[in-house]
Every structure is written in C-alpha cells, then in structure tokens.
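Single chain ahead, by itself, as structure tokens, in the form predicted on its own.
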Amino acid sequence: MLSKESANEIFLNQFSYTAEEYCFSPGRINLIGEHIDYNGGLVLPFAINKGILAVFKKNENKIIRIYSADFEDSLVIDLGKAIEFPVEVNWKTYILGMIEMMNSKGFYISGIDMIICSDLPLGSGLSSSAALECLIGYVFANEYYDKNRKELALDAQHVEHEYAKVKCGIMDQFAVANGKKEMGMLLDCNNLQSNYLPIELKNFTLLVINSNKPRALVDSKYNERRAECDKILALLDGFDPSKELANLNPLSLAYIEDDILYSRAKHILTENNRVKMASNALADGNIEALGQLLLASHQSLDEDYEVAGHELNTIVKYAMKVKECVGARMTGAGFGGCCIAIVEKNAIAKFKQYVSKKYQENTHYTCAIFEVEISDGVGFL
C-alpha cells in the first residue's frame, strides 16, 4: 500500500495545508472465472493491497478539487453548475460519472480537496477503474455505501456502462467493494450471492506478472465479445430457457452452427465449471489441481475466446517451464495486462529471473513481477 506520508506531502504541495483523512480502494485479481461475469457465471476474485489512496478534506464551498498524482492533472467541479464530461474517456470520466450517479440518487455532495495516487498499474487488468469508482462513492457517501456495499458495486458498474461505454460485468466492482482480508470470494454473477473462502496456498505463493503491453483494443474487443454473447442467446431463444449463457444446458451448443460463436459458448460453459472445481481444490488444499485449472482456463481464453495474444501467451509458456510453477493464466480482459502464476515460495527469485529474461527476448517488452496480499475492500484508513 502507498505511504500516507508521501501522499500527505503531495496534498500539502497542491493545497498549501495539511489534511489527514484517508481512503484506500483496492485493485482486484480474479483467480479464475474470466469473461463469464457478464454471462451470469461464477467467479473467484479477491481484493489486493495495491490500489488507489486518497487524502482529502471536505469543505462547504461547493467546489471539488481533485489532483491525480499519477497523471499530474487536476479536476475542478463547481457543484452549482451542470457536470461536463470530457470528450474522450479518461480518469476524470469515472469521477464525474460517480458524482452524477450520487446526484441522481439525491445524496448530499460536499465540496472537497483531494489528491489521489495509485500503485496499481493502469490498464493492467487489475481493475483501476473499478477502484476509482468505488473510492469516489465511498468518500462522498460512506455512511450509506458502507452499509450497502452491493449497491456501491452496482452504481459503479452503471458508471462504467453509461459513461465509459464499457459493458462490463459486476465482478470488478463487487470485489473492490466487498473484499475481505485473506479471503477469496465465490460470486454468482447471476444473483450476486457470494461466499468467502480462505485462500491458503501452503508453500506456494501467487505472483502477478504485468506484461506492460498497451491495451489499446481492450474496450472495443470487450464490447465485441459481449455482442457475440448476445447473438448466442438470441440464436438459442426457443431452444434453451436459460437467460444467462453460463447456465445453458451443454446440449444446446449443438444448435450453434457458427464456429466462432460455438467457441465462445464453449469457453463460457467450461470456464464456469472450472470455477466450481477450483473452489473445491482450494477447500481440499490441492494446489497442484488448482494450478492445472488455471492453465486450462488460459488455454480456453486463448483458443476459444481469443483474448490472450502473443505477450500473455509468452508469459504463460515460460512460466510453465519453471518446474516449481504449478499453473499460470491471464487475468482480466486480456489483449495485454497481467498474468498470474502459482509458484513455490523457494523458487520466486528463479521464476522472476527466468520469465523476465525470456519474455523480453520474445516480445521486446519488460515485464514486472510482484507478490500481492489479499485485502479488505474500499474503506477509510
């Protein structure tokens, strides 16, 4: 987590006084269950100790001043005037959208001076946008959202749909809002029922490998995959009563003649089943089986859902050449971003050295490899 001291220094430089109110909003990692949250499937995410830290002081002058240390840019909002959104989606869009959402619900919005800084790699697939949405909601309406965290997640998801124009599922926002230290979350995205389960990896650890590849196509490709899923549901209307792809009868796939749509549906059904098996593997302490499920997930995301790409495939390929690694896969939307790997603790240095070297040789990008801790959801410090 970021240092309060360094954040306070940035605040003092920007606003010429000291404020010591803090809010931290975590990123998230999805252990398994990719691209099925918007298809009513099961997912297994958890919040992490990397995220966005805010230092702030509320006021009554009806002016919001927010400075982003990462973008070295400021946002000023006069609450007495209509909100104007930027032409192109950027970090300000998520803040403005969340404030507009709270205004529409009749929440009181105060003026504020705030700085935000992040140690979450932007565009890495670790949910920086969900962290920012939930952060803003919690800072301005914490008394309500602290008791209604499911609603915070749904409101943040609405902002993503309405203002960022990304038709995301609920997983990212739900994990950021409802994370629990040292616990994963088995979430049914069809009905938002969730159960916490311990993530105990014994003599293994979970490593995150950031490909550092720009993800310029991710939003358009993400929406393209969603459109394909809508086509599948339309094709099967009358053949299968399910309204969510993850709950289709597997026999219904026989009605899908288009090869691409068949592959998309195949991934959704098999991935949903892998999440069930992964939760059982965790309960049984079978880390090797969990690792194999991660690898199978990646292969399906690459071959059937076609969202991996050369860089993420390269990471997984060389991760699995390290004998102490029992499983690896991409995490997040794909087309860049991050992978995760389950590695024996005594082989972390070896893994980092080998995978970093082979990745750079084969892609000309430099990856970043780091450990994370499982964190609580958004909250004041």
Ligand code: GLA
Given for the second form:
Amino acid sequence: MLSKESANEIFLNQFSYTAEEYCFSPGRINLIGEHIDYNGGLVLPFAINKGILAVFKKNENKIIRIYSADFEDSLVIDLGKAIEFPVEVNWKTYILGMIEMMNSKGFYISGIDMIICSDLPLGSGLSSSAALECLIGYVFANEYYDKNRKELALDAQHVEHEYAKVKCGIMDQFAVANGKKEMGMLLDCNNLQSNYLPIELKNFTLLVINSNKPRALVDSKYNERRAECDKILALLDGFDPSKELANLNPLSLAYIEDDILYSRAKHILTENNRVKMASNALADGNIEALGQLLLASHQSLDEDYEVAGHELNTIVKYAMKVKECVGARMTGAGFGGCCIAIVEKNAIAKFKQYVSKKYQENTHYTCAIFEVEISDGVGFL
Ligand code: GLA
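Structure of the form predicted together with the named molecule, given the form predicted on its own:
Next comes the full complex, this chain leading.
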C-alpha cells in the first residue's frame, strides 16, 4: 500500500495545508469465475492491498477540488452548478458519475479538498475504476455506504454502465466494497448472496503477472461478449426456462446451432462448475486441484470465450513450464491485463526470472510480476 507520508506531501503541495483523513480503496483479483458475473453465476474474487489512497479534508465551500497524482491533473466541481462530463471517458468520469448518482439519491455532498494516488498498475485489469467509484461513494456518504456495502457496489456498477458505457457485471465493485482480509468471496451473482472463504495456499503463493499489454478495445469487445450472451438466451427462449446463462440446463446447448454462440455458452456452464469445484478444493486444502482448475479456466477463456490473446497465453504457457507452478490463468476481462499463478514459495525467484525472460522473447512487452495480500474492502485508515 502507498505510504501516508508520500500522500500527505502531495496534499500539502496542492493545497498548502495538511489534512489527516485517509481512505483506501483496493483493487481486486478474481481467483476463478470469469465472464460469469453478468450471466448470473458464481465468482470467487478478493480485494488486494494495492489500490487508491485518498487524503482529504471536507469543508463548507461547496467546491470539490480533487487532484490525481497519477494523471497530474485536477478536477474542480462547483456544487452550485450542473455537472459537466468530459467528452471522452477518463478518471473524472467515474468521480462525476458517482457524485451525480449520490445527488440523485438525495445525499448531502460537501465541499472537499482531496488528492488521490494509486499503486494499481494503470489499465492492468485490476479494477482501478471500481476502486475509484467506491472510494468516492465511501468518502462522501460514509455513514450510509459503510452499512450498505451491497448498495455501494450496485451504485458504482450503475456509474460504469451509465457514464463509462461499459456493461460490466457486479463482481469488481462487490469485491472492492466487501473485501475481507485473507478471505475470498464466493459470490452468487444471481442473488448477490456471498460467503467468505479463507484462501490458504499453504506452501504456495499467488503471483500476479501484469502483461503490460494496453487493453485496447477491451470495452467494445466486452460489450460484444455480453451481447452474444443475450443472443443465446433469446435463442433458447421457449426451450429453457432459465433467465441466466449460468443456470441453463446443459442439455439446452444442443439447441444452439451457431458454433460461436455454442462455445460461449459452453464456457459459461463449465466455468460456473469450475468455481464450485475450486471452492471445494480450497476447503479441502487441495492446492494442486485448485491449480488445475485455474488452468482449465484459462483454456476455456482462450478457446471457447476467446478473450485471452497471445500475450496472456504466452504467460500461462511459460508459467506452466515451471514445475513448481500448479496453475495459472488470466484474471479479469482479458484482451491484455493480468494473469495469476499459484507457485511454490521457494520457487518465486526462479518463476519470475524464467517467465519474464520468455515473455519478453515471445512478445513486444515486458511483464511485471508481484505478490499481493488479500485485504479489506474500501475503508478509512
Ligand atoms: C470485468 C468486469 C467484471 C467481469 C470481468 C470478467 O472485470 O468489470 O464485471 O465481468 O470483467 O469476469
């Protein structure tokens, strides 16, 4: 996590006084259950100790001043005037969207001086936008959202749909709002019921491998996949009573004639099953079995859902050549972003060296490999 001291310094530089209130909003990693949330199935994400740190001081000036250290740019909002959104979606869109959302709910919004800084690698698919949305909601309406974290997640998701125009599922915002130290969340996206599940990897550790491939087109490709899923449901209307793809009767797949749509549906059904098996493997402490499920998830995302691509495949291919690695997969939406791997603790250095070298030789990019801790959701420090 970023240090309070360096954040304080940024605040002092911007506003010429000091503030002593802090909020941290984490990024997330999804252990397994990809492209399942918007299909009403099971996912297993957790919040991580990398995220966005804010230092702030509220006031009665009716002016919001927020400085982003990452973008070296400021946002000033006069609460007496109508909110104006940037033409192209950027970091300000999420903040403005969240403020408009809270306004529409009748929440009191105060003036504020705030700086934000992040140690989430930008555009890496670790949910920096969900972290930002939840941070803003939590800072401005702490008393309400602290007790209504599910609603915070839903409101943040609404902002993503309405203002960023990405029809994301609920997983990212839910994980950021509800994360718990050392726990994964087995979340049923059909009814938003969730159970915390200890993630104990024994003599293994979870490594994150950032492909550093810019996630170009990710939003349009993502919306394309969602549209395909809607098509499948429309197609099966009358054959299968399920309103959610993840809960289709597997026999219904026989009615899908289109090869691409068939593969998409197959991924959803098999992935949903893998999440159930992964939670059992975790409960049994069977890390090898968990690793195999991660790998099967990646293969399905690559072959059936077609969201992996050369870079993420290269990482998984070479990760699996390290004999101390029991499983690896892409995490998040795909088309670039990050992979995760479960690796024996005593082989971390070897894994890093080998996978980095092979990745550089086989792609145009250099990857970054790091460990993360499973942490609490958004909160004041
Ligand atoms: C993105 C979305 C999530 C989820 C994942 C894929 O992170 O924001 O809602 O759909 O992709 O599992």
